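The chain below stands alone and is given in structure tokens; this is the form predicted on its own.
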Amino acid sequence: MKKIAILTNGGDAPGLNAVIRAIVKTAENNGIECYGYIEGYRGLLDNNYVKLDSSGNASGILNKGGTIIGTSNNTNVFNLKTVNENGEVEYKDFSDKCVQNIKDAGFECLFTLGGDGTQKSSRDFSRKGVNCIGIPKTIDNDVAATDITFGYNTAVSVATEALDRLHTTAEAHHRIMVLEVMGRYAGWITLESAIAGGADCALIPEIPYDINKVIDKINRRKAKGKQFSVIVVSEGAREKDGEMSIKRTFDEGKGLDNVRLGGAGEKLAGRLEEMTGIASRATVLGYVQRGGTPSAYDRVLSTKYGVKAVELAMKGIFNVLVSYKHGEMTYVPLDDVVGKDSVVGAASSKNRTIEMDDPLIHVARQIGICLGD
């Protein structure tokens, strides 16, 4: 093996450069060159691609926040939206075009850093004969048949340190502060940071809340001198009978969520102060949970899945993606991941939610935290 590629795709996660760092870093030494995709799958469409030197471009990036080589989380190369010249919007498989840049640079492994979209993406191109190795990114921990993704423990230590900030004025005000954070299906940062924080509530999209089993544990609280309550809840959180709380809508083709949501902590701040009567306030801590330095967590994480990745690679052992599985690093079909479906370009079928025997449930529930049900 003489060449290879990486691209970062979807959402931006802290993470992605160490994951870079160690990818170079381990090809160097095995005497392989490593090059990068601009701009993640619009970046192979393109044929946009720059080599990556651990002593040049990919130097000093370990703590660093983003990806040094850009990411699109708009990018369906096999259902890709697009304009004719007359004017209408068509849907168009650029997916040929890709392996052959792939093929005609020379790069004998892809390796796709990113989530379930990224990965179906990774499987598809796998089928057409590129040798490809999936990294699992996303934040939101909700990536098939791996324990934990970089990005995530880095998500939860900043939510946490949210609910610490939000207690203080919540206690001094009297107040009920709801803290929104990311996680669309899956409500791992939601469970973890409401027990890291010491919140009261913890509402997640796989437990459709009864507002009435969170307002009965506020006044509970009160009950016993406690006049301020802190609750998390998921983006995609929802109430019994009720929907997510959408803020937008797109069309930009099959195998990409064309769903922002927002809205939930507003909504639920806002029925729990006309209910209780108890001014009531609403924190969203969005892109911050993504953004910025990792945690030194992540980097070890990121550190140690690019290098089995490249090991992974130099072993011939492809269209796999990179796991962490009970403590240790393996790995497992791409099909185990995001499905089996034949389907080419459409969504992944698969995410990793939060199941009700999960030892998270388990100790949430023990030490008195709500779950709305």
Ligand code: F6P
Second form
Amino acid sequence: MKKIAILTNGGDAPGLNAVIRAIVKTAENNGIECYGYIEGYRGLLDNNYVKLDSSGNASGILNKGGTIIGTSNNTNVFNLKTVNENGEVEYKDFSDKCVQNIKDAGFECLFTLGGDGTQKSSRDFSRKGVNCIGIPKTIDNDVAATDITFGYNTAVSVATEALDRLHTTAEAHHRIMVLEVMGRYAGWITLESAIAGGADCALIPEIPYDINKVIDKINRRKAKGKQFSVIVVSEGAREKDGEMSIKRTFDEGKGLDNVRLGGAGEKLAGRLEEMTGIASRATVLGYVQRGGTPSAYDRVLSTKYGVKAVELAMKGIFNVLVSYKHGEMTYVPLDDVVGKDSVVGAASSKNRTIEMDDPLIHVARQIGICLGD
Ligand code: F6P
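Structure of the form predicted together with the named molecule (previous: the form predicted on its own):
Then the entire complex follows, led off by the chain already shown.
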């Protein structure tokens, strides 16, 4: 193996640069040249790439947020939105052009750093004969077939720090403080930060909540002399028989990236204030969870992912996702990650959400965190 390429695609996550660095260093140690496509699949389509060099552009990046090679959202090259000369929207498949670009450049393996949308395209490229290796990136921790994605630990740490800060102001003012965190349709960030940050309630998409159960919890605290409460709510959480809070949809909401969630925190704080008479405030943590320096844990995890990915490529193991299972780096077929369906442009049905028998659910319940049920 002589030449490989990396792309980073979808929403960014802390640790992307740490993975890039690990791939570049491992590749160079083994006499392999490494290149990076600029802005994810967009760069692949435009044939826009740069050489990565551990003593040049890929140096000093371990602790940096974002990605030195850029990323793009909503660039599904198998079904890309275009506008024709009559101003009409048309969806086109540009994947053959991308495959040709890879062949012309002489890249023997494409490393795809991304969440499930990115891995779905990776799987589809592998079906077209490209050697692909996926690495699971997302703060949401919702990629199937791996126990943890890189970026997630940093997001949980950021949410935990926010909860620590909300606690003191909640206590000072005798308020209910609601913190809305990201995670899309999975409640991982909510549940872990609620445990780490000592929240009273954790409301996750997997358990549509009963507002009366949340109020019971607040009242039980009051009865014990606690004049304040702190609640973490997922952006994808909803009340029993209620709707998810959607800020905006694009392209009729088809596909994972075409639904922008938001508002769950405001909605909950409003309902609680109305029903309890206790002053309630919502804070939306937003993109702070994704930006900035990765935690030490994420730097190590990202480095492990990058090293393993190059080792797999050198062994000729392709069309897999590098996966972290039971404390060890391993790999799984991309089909196991995104599902076997071949509906072009559709979101994967295999997102890893929290199962009700997950040990985190048990721990949360045992220490009295109200899950809204
Ligand atoms: O998937 C990561 C994530 O940050 C989600 O938690 C959030 O819902 C979404 O991306 C926001 O996406 P965008 O960058 O398109 O606003």
